[in-house]
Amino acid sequence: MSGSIQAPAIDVRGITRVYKARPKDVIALAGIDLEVAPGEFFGLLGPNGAGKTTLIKILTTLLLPSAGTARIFGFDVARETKQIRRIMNMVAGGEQSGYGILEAREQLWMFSQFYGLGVREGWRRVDELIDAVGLGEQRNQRVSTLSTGQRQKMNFARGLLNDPWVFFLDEPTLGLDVSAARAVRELMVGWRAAVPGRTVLLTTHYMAEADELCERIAIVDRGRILAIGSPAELKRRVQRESIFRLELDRLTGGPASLARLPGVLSAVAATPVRADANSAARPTVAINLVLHQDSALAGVVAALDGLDAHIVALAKSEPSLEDVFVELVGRGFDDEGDPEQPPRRAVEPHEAGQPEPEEANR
């Protein structure tokens, strides 16, 4: 293959996708620019209809863009689909691939043949991945009898059969219980860490999952990227003041004695953490403190010494990714319909990787 591991894992420039529909066309992507480095764990967050699934379909060669270019490790998604399919794979949440009548091991071997592995290599790879994802006891069990979590582990094994350079994960923990979701996340992290350069692009509605896994995140809405950065960078973007929670053994004068200090925007009483009923610990005074910036905390600490108050606990309040999302998007994930599901006539040609008539002449 002529692709280069030195090229960006994902390089998207001006990607637009318009679905022909009545009474008016649906713009699923409106000029997306995105670059993901080799080895990066990258996340896409957005409400239903934001364009996430459409973008993934383009990057996985299932759909042609209406305009713009996209490359996977240097390969063009419109012209070099065979090369891209050799080095990428995809797993989606709730996926029902294959045949329920087959045993898990048989089903995975069937997919190994679809991916072009030799017979012996296919069986070797299947057995290796069954053990890696923790399905050893279910290897000879019919797929139709697997639990949702076991089925998703099998889907991960299927997605790793061709040892992809880039792994697309579209809501991979959707519908899983806490234990199964954790196992799937561990699989993602472990697979990526095993070989330098392995790249993951994840879409998820679970903010904590994105915060835990992703090195950078793009927030997408109405076909556009609204913000991009690390979770910490995105959180700083929406936090305009420094917010601390103080717990003190006493405070003469109450919160008002702190509210008038330089750099303090507000100081209000908070509900203290209750001591255990069997504990002899004295109750504390809890204060929610809003500062102009972190440096003002030094003045507060100095003032507490003068008031003979001692700090029992101190914690900074950080915004969450959900706060970032609401700030930028202004609505929840499910508040609107999903234009990523266009009329079926507009999608069918591309599910086979073929251009629509009007795109063939672009």
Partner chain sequence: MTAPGAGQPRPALAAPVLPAFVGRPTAGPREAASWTPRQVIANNLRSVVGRAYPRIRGLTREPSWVLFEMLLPFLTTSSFVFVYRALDAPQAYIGFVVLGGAMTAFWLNVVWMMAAQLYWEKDQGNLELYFAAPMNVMSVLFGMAVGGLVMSSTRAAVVLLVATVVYGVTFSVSQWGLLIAVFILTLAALYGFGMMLASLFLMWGREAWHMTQLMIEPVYFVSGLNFPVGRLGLLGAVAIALIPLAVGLDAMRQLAFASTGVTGTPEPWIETLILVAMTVIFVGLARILLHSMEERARREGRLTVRWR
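Here the rigid core means the biggest group of C-alpha atoms that line up within 1.5 Å when the two forms are laid on top of each other. Positions refer to the first chain, counted from 1. Note that this is a predicted model, so its numbers are computed, not measured. Compared with the form predicted together with its partner chain:
Fitting the two forms on the rigid core leaves the C-alpha of R260 displaced by at least 2 angstroms between these two forms. When the rigid core is held fixed, the Cα atom of L251 travels 2 angstroms or more between these two forms. Once the rigid core is used as the reference frame, the Cα position of I311 differs between these two forms by 2 Å or more.
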Contents of the next structure:
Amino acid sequence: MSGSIQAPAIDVRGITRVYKARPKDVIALAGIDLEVAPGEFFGLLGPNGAGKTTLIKILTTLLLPSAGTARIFGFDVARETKQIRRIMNMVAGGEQSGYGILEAREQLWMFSQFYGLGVREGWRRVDELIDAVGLGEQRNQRVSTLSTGQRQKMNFARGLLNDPWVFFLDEPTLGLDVSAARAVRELMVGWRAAVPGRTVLLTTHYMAEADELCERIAIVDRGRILAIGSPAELKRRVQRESIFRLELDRLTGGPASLARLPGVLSAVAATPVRADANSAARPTVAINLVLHQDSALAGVVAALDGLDAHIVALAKSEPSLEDVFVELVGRGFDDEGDPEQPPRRAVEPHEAGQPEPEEANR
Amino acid sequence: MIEATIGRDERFDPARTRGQGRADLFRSFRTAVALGWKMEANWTDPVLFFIYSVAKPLASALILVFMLQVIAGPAGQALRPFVIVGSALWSLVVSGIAGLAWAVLDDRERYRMLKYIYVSPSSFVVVLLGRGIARLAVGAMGAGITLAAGVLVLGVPFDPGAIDWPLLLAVLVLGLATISALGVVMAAICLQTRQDSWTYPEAVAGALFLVVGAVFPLSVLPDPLQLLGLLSPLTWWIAGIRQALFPGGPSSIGGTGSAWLRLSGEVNPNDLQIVLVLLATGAVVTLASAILFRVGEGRARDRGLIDRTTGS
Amino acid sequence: MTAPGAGQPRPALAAPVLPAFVGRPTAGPREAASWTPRQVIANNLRSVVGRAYPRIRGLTREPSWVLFEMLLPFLTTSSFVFVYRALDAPQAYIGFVVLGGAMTAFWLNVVWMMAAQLYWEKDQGNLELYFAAPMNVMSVLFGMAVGGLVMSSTRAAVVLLVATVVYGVTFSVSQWGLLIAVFILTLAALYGFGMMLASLFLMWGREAWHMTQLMIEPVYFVSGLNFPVGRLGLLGAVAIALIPLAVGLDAMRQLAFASTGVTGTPEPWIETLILVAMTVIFVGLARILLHSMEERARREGRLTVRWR
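Can you return the structure of this protein in the form predicted together with its partner chain rather than the form predicted alone?
Below, the chain from earlier opens the complete complex, with every other chain and molecule after it.
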């Protein structure tokens, strides 16, 4: 690996992209700044329509930005397309490309020729990758007869044919079942680990996938990056208070009796886990407790005796990336929301590890 | 939760699995025709109108008119009506045969909707026929324009008062049914073939062109081909339309040296013979098309071809 | 929205580092991006072969084309032969029809499998993979042409040979060298024309399909598919100047049926020059158009917008 790898793998400065449309233009990207280091597994997390795919299209030289610049290992995406195409590849979820009349092996070989491999080298590499992605039994099967999962594995093999230095994965597990999605995620991890400096940019709207795979994540919504950081850092942002879920056998005076205790910010009833009418177990009272800090819990536990209540279960609630998203955007992934309304909380993108930026309303 | 949102009257009704018979068929057909119209045959689009109803059929006719002109010169004038009517009708045949096949290829390869149509409660063949009707209508428009251009520009003598309307109506109805049946056969074939088979319907139509007496009398063909032509309902359809529009004009079936003359002892077939043979051969073709479609559909299901995309 | 299985304890991802994942050792991304001219040429040549491959394999996978692309077109050509027979035309005219029928194979191939093809590729999601790959998309177009030529040449040869034997066509070739050159140049101009149209059609949706329809019977007529194009007068002259099928067919007729004295059109050597000019112009325009269409598509975001 040469010293040149020290240039950012992906360097995006002030990228905007506007699609001409009626009745009004669509702003897909509204000023994105992003830097991904070589060797990083970076995630773009956001709901449908957030601008993730548009950014990938710009980075893979398929689309020009309306404004701003983007570079892949120092090569400009607008002008130095040939160089970029030699060192990157991409795979999209639900990809149906290719020729159904060819066998999986033949289709991959065809692409190997497009990617600059020699004729024999192409066949060798194809066979190698077919085995690596677990398509050995389907190598001579026509593409049109492959299952969705097999097809995505084949797409993955296609993406690896040219040993890319940057691998763009646009919702790669879309529509796959649990085991196929897991197999694809393992391939991503295994491939990147094989050579230092290989960079992955993954877009997904699966929170757990981003959490599991990415070293850093940018949360994107309506063309803006709302926050960047490692999954742990992002989660810490929303955990300003201690949140516990308390389940009691009974509670005289209800949650309000706990809300009055020192250090308790709020205590609200939650749905008990065993509240199901058919259950033989005794009904319980579940409460979500929000405390100033963990130490306030001792006072709550001590007060329970006086309230004639006994703890059935107690758990500290860890925030998820979804909580981070809800905190930043004011709605969940599945909610359409009002496109005219700005995000509830938008923060400038910043490097992981830097102090948290000031909250800013836009 | 389900109880709360679904009213008593909206619960699953087992009778729905039986459908509503003709009403369902008609609705499917009407929807498919409307879809075909929007996609293929919108005459309000001047480009589409020009391409399908003017340029293609007129050019086909002009090729033949020029062949006639080159060889026969002014003497060829007498044969013009024969050639123009045959050519105009042939554009209708090509549209009819191609319409259903292209609907299969379009919906499978481009729109990827064929599987949804196939699994819907609608009759698959009825939906395809509906799509095909739109193209047939385009072909009919083209045929009309070609005939009109023949009369107005190319000097084809035409007397509207001489039209044999009962014959025209009878052969039109029987002929269009037969053309649709051939379209169904072509659709069954294209269910099996790859994306690049767009040209197949025209190839089939082009081959049939040889034996149906569209632009030259069957009598110039070798005997086996003449016999083949006599077995084709399209031969009788074209002869019938010619006879209805230009009573007493030259026949493509009979004449000196024709197999018809040798078989029947008559120079030309009369109107009743034309209708009866068209009915008989058309019925055979329709029956065969139903069987072939069923076989083709079964094979496509067996091999998983309904929802594949091919490409090369 | 969470991934399938989210919320349940997940075993840590096993990440096997297989030798296949290591791949070819490269110095680094910037070095890997710098190709020598030899590498660039090799990549483009291999891409031609790569794109031709599915077309050639397709022929062996689905033999239905033998019937639909060879036998039936022969019958269509036969129909026009019988039109001339019905008119008691000189035997040379049968030869004209047979030659026209053979050349139709190439024209149809250009129209159906070249002109409309990039639009198809876009629709199938292949085009964005082509544009994101390092080769020039012109190589992909060349590959399509080469792949298509295999089938169309077979069809043309069968129609020509069988019809010649069955209908007793006699050729009177005066200049074999020029005839071969004209044939090759006709193919070059035809496929160059197809490449140019493919680039143009890229920006169209369904319209591309309809435009291909406009290029069948109307072009057959103005190109004089079944009669000497010179008989069309000014229209024929315009066709000779613009349509490679018209000029190529006329030149070949003049050379292959020298004794019939086909007149009314330029001498074969002039038509040869027209074919050379057409080849250069069409291929050049294809290159320019493809580049500008790609740029426009990248600018407008239409490269990956599928028409439905």
